[in-house]
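Single chain ahead, written as structure tokens, the form predicted alone.
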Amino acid sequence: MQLEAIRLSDFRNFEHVEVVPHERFNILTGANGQGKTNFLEALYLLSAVKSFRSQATNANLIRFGADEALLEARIERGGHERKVRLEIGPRGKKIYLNDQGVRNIADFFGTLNVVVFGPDDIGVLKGSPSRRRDFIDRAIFNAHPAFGTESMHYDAVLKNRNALLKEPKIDGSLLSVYDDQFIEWGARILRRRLDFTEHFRPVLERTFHAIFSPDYHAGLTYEPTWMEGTIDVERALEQDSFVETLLAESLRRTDDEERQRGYTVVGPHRDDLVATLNGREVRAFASQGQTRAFILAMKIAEITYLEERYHFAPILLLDDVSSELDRERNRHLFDFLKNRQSGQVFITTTHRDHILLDDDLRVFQVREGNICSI
């Protein structure tokens, strides 16, 4: 997978710029609030016509004083050239492929695949349990474009079930329904996310130990809270009832619970992830730098991951790692890049001395919304 160029026109800082990246290493520099991290945004959203960045609204994705934003790209996947454009509206966003208008944004979802890691992402382990689950839904995601369509269902019949619970009177008839809904999409959502979780595990150890040290062991385990006890992973990736008939048990279980709380209380979206090292887990027990460290490996394992079991690279976007790294671990970072045959990637640095790459690059400076190649 290739981005052989991409143009933007009245996105965030950016006027009108258009970029040819190098097929491996691309480097942006300059000082902050420039627009590095904007660029990154762009690609982003041409990826899963949504913001990384959690605060992003249509508005504020279009240039001050623009009535719109533009995204064009021009993508190179299994030998076949694609025309991505993204139009962002004050109201909403509209997407085409090679012209088209697409009607159905999971015939899209795949297209240009991204991993991204920014200095945000300490809070992927230390924040909520929301965090994680993202970071596991974004990488089953790349490797299934229709789980975005799943999610959308589950997450809409979440919401229907929540406003019913809520009500004084709750129609029974209608809540079964909505159960049924709930226990079908669920199901599906707590299969993707344990099946992912067994095949990255041995990855990203492997990927913790290459780039980082040898000396730790490091951990990940999917944990569906709401349960009694733990899951037995391997009958429930082998058979699709046992999944649904532990929902429909918990939700039987916790019926007066719900409709006292007036909310779901079982289900995938309360569920955690736990990543340990040597057995203890990072959120309590790690300092900053091993945090950070095993994030960073989180990414690089998932595209390492997706190379391994699906035979495609997405592309990687790093926004000012260097800075989350002390120098050793930095330069293992960069001895890996190097190291790997192929794979695109994209890098903002506001020192172009850390980064630790001569060959295979391209530079660019981004300085008050323009690009440069230097």
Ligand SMILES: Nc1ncnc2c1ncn2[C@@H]1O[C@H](COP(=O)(O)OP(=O)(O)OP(=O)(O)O)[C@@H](O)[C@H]1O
Given for the second form:
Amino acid sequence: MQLEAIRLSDFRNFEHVEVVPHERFNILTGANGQGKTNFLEALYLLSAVKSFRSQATNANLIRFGADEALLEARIERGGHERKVRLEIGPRGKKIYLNDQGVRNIADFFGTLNVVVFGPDDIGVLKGSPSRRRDFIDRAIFNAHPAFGTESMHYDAVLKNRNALLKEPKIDGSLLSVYDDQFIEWGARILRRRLDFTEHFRPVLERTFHAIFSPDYHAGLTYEPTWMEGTIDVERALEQDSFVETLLAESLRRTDDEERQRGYTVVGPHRDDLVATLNGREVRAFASQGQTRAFILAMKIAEITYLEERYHFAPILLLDDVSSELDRERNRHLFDFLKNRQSGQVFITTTHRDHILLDDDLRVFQVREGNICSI
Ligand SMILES: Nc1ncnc2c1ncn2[C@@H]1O[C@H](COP(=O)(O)OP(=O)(O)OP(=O)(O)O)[C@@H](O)[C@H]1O
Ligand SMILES: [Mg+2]
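Switch from the form predicted alone, shown above, to the form predicted in complex with this ligand and output its structure.
In what comes next, the whole complex appears, and the chain from above leads the way.
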């Protein structure tokens, strides 16, 4: 997979830029506040149709004073070239694939796959459970584009169900319609996440050993926090109805509590991913250096997992990570990147000399919303 060309108009602080990247490494250098992260955000939007920044409303994405932002790209995948166009207006986004309007977003997902790693990602391990659910969901989305629409269905039914639970008099037949939908989509999400964790764990263990030390054992467990006891992962993955029954029973068990609180208290939107080092929780016990090594291992393992299990290389977006990693971890990251046979990478930095790459690359200067190859 490769980005062959990209053009941005009235997006963030870019009035008009065109970039023709290298097929391997692209280094974007520039001082603070010049547009480096904005450029990566544009690539991410062309993949997921939403931003990696949580405060990114449509209006925020459009250049101050302009009416509409336009993102256009030429993408190569498996020998085929596709043209993507994303129009962002204050009220909505419109996608075009090879000049045809895309009506069903499911047809678009999977056109471009990216893995992002930024300074903020340290928070995946130290922050709230939602950060870890995001990590897992993005990784699944890359492997299974349909997951994007599945989570949208789940979020929609959850929202409807919560609104209904807040009403003074709850319509029982409507609630049971929502329950069925909730169980259907919730079970899919739960199974996908369990499947991911099972296959991802050994890759992570290997990667962490290589990056840190063979004396440390990295663990990762998916935890449905709303369940009583632990989940039988093997059965959940083998038997379709197992997870559905589990969700149905849990809904029944918490019926009174839900009505009292006015929201849904069970389901995958409440789950967590627990990372451990030698059996101890990273969140509570790991040092700064161990935490950083762990998150780096998670990102490298995510790419390795996609390459090994699904045989494709996502485009990697590294936002200023060299300033976050210590020297040894930084060197490890670049050794990993160089040793991959292929794979396109975009790296932003304020200091070119932090980037330990000398070959197969193009360097771009980002300054006041302009990008030029140097
Ligand atoms: N809608 C918008 N219109 C115009 N400018 C915007 C818009 N949204 C953000 N900006 C500006 O874009 C600038 C660059 O942001 P960006 O995050 O890309 O910087 P950066 O080069 O990554 O800097 P740093 O090295 O500090 O991370 C900021 O000054 C911000 O005010
Ligand atoms: Mg930045």
